[in-house]
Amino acid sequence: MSVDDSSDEEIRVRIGDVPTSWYDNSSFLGYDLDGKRVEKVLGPDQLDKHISKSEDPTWWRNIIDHLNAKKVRITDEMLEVIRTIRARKPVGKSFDPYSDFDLTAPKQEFGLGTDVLPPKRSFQPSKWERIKVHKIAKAIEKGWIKKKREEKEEVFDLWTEEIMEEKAGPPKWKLPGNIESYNPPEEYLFTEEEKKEWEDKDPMNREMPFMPQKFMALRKVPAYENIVKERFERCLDLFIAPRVVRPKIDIDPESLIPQLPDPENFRPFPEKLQMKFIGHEGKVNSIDYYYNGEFLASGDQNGVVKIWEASTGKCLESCEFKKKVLCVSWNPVMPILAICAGKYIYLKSFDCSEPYEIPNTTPSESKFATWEWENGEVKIKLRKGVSYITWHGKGDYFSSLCKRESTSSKVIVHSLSRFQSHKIFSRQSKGGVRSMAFHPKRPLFFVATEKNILTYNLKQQLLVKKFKGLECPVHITTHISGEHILAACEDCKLLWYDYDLSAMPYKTFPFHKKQLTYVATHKRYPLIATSGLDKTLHIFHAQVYQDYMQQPLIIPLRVLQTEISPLQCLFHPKQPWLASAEGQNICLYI
């Protein structure tokens, strides 16, 4: 069997003595002769090789060969090999290790010399070789032959960093003037006034360290009592402060913007104002979409609710309340509205949605609330105003927000089939309480607070969870697949939470100059919106994978204009629709 020299192999990596443990923690293992990185071949990990090796009996076989980067499986030629090396034995049977030489050969072959003695000629130098060099040496003498340029090789530093960084020499101290003469000009020399003002400053304060003097010759001037000072300070600004030249990067600045993809590949979104629902003579506080989006309910200021038609923009029916209404919430899954009024929580069906009666249940007896059924219709009395309503997916839980509550009874939950009311929180919970939501899959409940966001689990009636890196949220969301978080805060300021990333924000979108009123998201299509005192709508696509290792795509749509602040905005349930809240009117942008 012939084996070929392992010397004459060519090998990729050429890192010379270089430890390898250098490189543990990089994507390559070297260098080639080309200077060019070589990646390193990922090898099976534990569970790969446990099932190979029940699977296959030759798993042994398979190596790595680091110094080429490739995977070679052992034959048995290359067993052979190994064992004869070990075996201190030459590698194959037809390698003679004496084939060079011959035994049967005369002396003189073998270097031990002879008897006869060498020629003269072998020890004086060639005639011809004389007259050949003595040619080519008058003809360099003569100018017939000149010497060829030698072009230099630009030598480069391959191990080095691209910027190279050049240490630049002191700073030149500032040449004197008249000013530091020992004969300056009389206009320089202080009067006792500037003299008297002089000392009376702090030394820090001082124009000048020193006081311009006169003498006659320059053998009268004194020695200069801050010299060592002076040359101290200096050297040690040297050394703590060492100067270094940077070269200077031309960059285009355009280069660095981002290219985003245009806007009309992600149709449809809302674009223009298409009708306004105009009745109200109050501002408008709160609306909200019937779930299948045919009706929509608004509650204003002075403490009317109007139901309109979704498509028409057609007043269907009003009532009004003592209070003022502060928020209109549909029940996802029952035509029942929950109206803020006051201390009071009203649950009540209309005669233009589909009829609906609310059993009736023995209230369980709680501090919190009280509850009254009369007709089909629900009255819920609380301690505090109520200002806020937020309904779990599946219609039967509801929670209530009371700013002016104690800071443990601020947020109640409700159930709706049992007629129950209790508190989250307990005595030790601090922080006010500014918006909140129900996580549309799993018993979570998130609370905003001003500077966290807390996540309580329902059943297990724990903390799980706290965001934070927010300030003063206005209002919380969560995305339709529940994994992200949307908070709109004071600071003009979106945030972007992932639940299982990280506990701070994972985007941050700045695009609002005043504080954000409200966020939304649509039930269907990857739309987010936001609206703010700046008198603009934002509208972004927000495309989530279900993939978690993509990252999710987020790109900002269109700014819509308004005449007035919207206080909140919302999406329709099944079209890319938004309704705004505008001072008396509400605005549908399509």
Given for the second form:
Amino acid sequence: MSVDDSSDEEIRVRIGDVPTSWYDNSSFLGYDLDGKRVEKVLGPDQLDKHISKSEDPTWWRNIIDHLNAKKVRITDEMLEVIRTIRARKPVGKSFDPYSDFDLTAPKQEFGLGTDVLPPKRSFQPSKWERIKVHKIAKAIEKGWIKKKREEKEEVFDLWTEEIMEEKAGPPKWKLPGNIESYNPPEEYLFTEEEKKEWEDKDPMNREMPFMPQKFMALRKVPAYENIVKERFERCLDLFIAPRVVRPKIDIDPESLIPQLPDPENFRPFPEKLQMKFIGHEGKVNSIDYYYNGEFLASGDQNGVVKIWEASTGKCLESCEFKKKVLCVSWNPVMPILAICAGKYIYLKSFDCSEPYEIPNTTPSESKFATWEWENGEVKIKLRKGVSYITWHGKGDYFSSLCKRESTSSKVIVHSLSRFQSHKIFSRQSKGGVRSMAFHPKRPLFFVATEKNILTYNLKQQLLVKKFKGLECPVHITTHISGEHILAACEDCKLLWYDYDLSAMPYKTFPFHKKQLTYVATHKRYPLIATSGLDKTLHIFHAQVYQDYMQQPLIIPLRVLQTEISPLQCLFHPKQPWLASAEGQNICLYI
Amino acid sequence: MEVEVTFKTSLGQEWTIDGSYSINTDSKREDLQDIILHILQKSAVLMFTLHNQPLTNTLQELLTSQNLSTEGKIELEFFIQIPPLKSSGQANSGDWISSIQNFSSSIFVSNYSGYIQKFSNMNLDREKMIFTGPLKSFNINNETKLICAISKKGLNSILDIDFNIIASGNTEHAEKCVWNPSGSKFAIGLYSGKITICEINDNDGVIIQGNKKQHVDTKGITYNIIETCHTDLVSGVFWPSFETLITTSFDHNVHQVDLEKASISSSILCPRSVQCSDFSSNMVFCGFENMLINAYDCRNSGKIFSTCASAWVRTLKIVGNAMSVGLENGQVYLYDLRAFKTPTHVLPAHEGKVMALDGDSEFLYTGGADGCIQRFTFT
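One more: the block was the form predicted alone; return the form predicted together with the partner chain.
To see the whole picture, the full complex is given below, headed by that same chain.
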């Protein structure tokens, strides 16, 4: 081990590990750094030693340093160093072997070897502690270890001001009146009978705890004998039955009702009657907007169908049928209007819209329907009167509802391109069919009976789902997203079904006072409208989110009063306008 | 209580009033008018405004409505009120009127029966059935004196002033048409939201009625369609300069279209669908179905003012300093553009809705759903 010590430089004789006994016969001890001989320093002979011992008490301090070839006198400091070394103690005054152990100092400071790197576990969280903590946490979680609750003994001072603030103050003493006076008026004094009556009574039942007495002077008033008892009872009363101030619950019932957002934030929505389409002489049964909102078709009780310019209310065309028109419905893709009049369904286009000629096709034979083509128009004859029609989104298929038919033949699906009609139910279903609707995106068909809404997959030809909880629905429709179904019922309720959520209604809206007649949804704005026989139209904001975790936001916005009970209400395809069939007129709310 | 008032006007030097006057806050318009006319020794019907709000009742109410106190000085602006209108003639068109234009001392009227009619001094001078369906709109160019007329079904024709058809063509369902300043081209606003720029060519005209094409002995029309203009019905088209087209639509937008690039250079978003509009001096005035009337500056797309009528705004026309507005309930409101909050005059013009308006400094013409054309004179 090499030691970088400056004392190495003081050694003159550079013989290294060569034993000095080799130089016993020579006059020199060795060689210095320059290669010159270093002559031996001769020590005192025996006689000199003896003399020095007797004369110099510190003779032992004189020694010869052979390595450096000089005489050295040992000082006290040298002596101390030698003693310390002999006692196997560390040398150096500045070194304190008992200094405080510094845990934070790196180990290198303690001279344990500067080359040794500290182990990784010294600066990592302890693995064993982690295992131990995990075990304890698991035990607490499982309930094996229970934390003891420290019970604090509550001691409170009854007479402190803090407590008195929380509790009600003591009952006030009744101020003394005339009867407590030491010289009361004569009328307050007891008669003999009253005295006897007072004394016979049980002290608990006495009206007054004392008998009024009369003294002629104050100095003659004796000490009150019951003072101690009275005070004791007072203290007892306060202690045993302390009064507490109970906060009076003063909640306004109106404040418990959740605050609905301001309808002003949900504009635009229909608010006011702005226009009337006047021209029908009979009661308007059905209305429908052209797919782009340019025209409005209407059919009335007298069999008259009118086409109106939707923005101005001008009647552009009119045609008459022999039977009353119960339903009109525009094809969602082509400029064809389906008209239900009696047993016939007429499919025709009008001059004001884009003129369209339905191509002629050989119709297939059917027991339920007979197809006739003439000059680009089609007439379908059914066995019984048709009351309702609804188109599929792609414009080729449409279904018709014949209410007087046998239950299995009520619903018939027709194909415009093939001139075909199909009865889709092979056997009688329980309850009459009341309404139906196509899913806007999927091959599903919804049929509303008296108690249920049945969902059929048209491709697989299977009953897929059954929605319950409704009573005699009048009309059903689907939300533009296709995930929600709305049903207007005779029991004055509007039911909202979430297709994926549950078979029971997600929300029920019992706002109408009489039977509902129609429910409509807007294709662009988050709006729903219902019409009822109570002469009202209810407008709702219905925001449906694409995030399935967020529930639809449904808020009632406005109730519009009508003069006549509307039979149908319908939103414009693009504008936030609501048209309703009210008697002989069609009213437009904006 | 009194307030210190100074008067300002743009009527000219002879109407200038110097200094300030201490006026009682209970004074009304008539009192202030008397003061001004007494000072100036003139005679007129004056209207007073404070920060563009008209003085309709007392001065104190006007100050209170604007949160002003009587301690400071206020500056009242006055101008000669639009004189009241008097009905001076009536004519019948036979069907709902779709459009009216005042041109060289006559009025031209189109109706829903497809007729275009010329009335001179409220007497029917000439008429011709141009289309079998409703004639939705027409426009007469001052330079060439040609008439472009469009029907609802998309048929369009160019006529001369004597109603002779010069050119004809066919496009989609159309709503409005307008000539460019020189009369060489005209623009048609379609129901689908597109704009078609048309010009006459020398080829034969082709008309499509029903599914049948029909050749006619007139010139044809060439169409250049601007596809990406609006997404809904175009309710107004204006061609103020050769390179710029201003269009309004049911899709709530007012677009400024650069015709050289055939793209939209700026847009203004309105609160509702623009039912009717007019353009004047870089300002576009829009009427909405919720009874609102807004004016926007096309240069910076900013809203200048907003006011409310009493019914659906059906038609709108700027006549000099006045804005005339035709409503669903048959009334015509006349607003002074210098004090636009309150209508200056309310005219019970028609029994049905007011469908068209036009006018000049002397007359105001209105056409309604009752088939009547009314003429009002500014007295």
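Numbering follows the first chain given and starts at 1. Between two forms, the rigid core is the largest collection of C-alphas that superpose within 1.5 Å. All of these numbers come straight from a predicted model, not from anything done at the bench.
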Quick check on Ser481: with the core superposed, does its CA move 2 angstroms or more between the two forms? no
Superposing on the rigid core, is the CA of Pro263 displaced by 2 Å or more between the two forms? no
Under a superposition restricted to the rigid core, does Met549 display a Cα displacement of 2 angstroms or more between the two forms? no
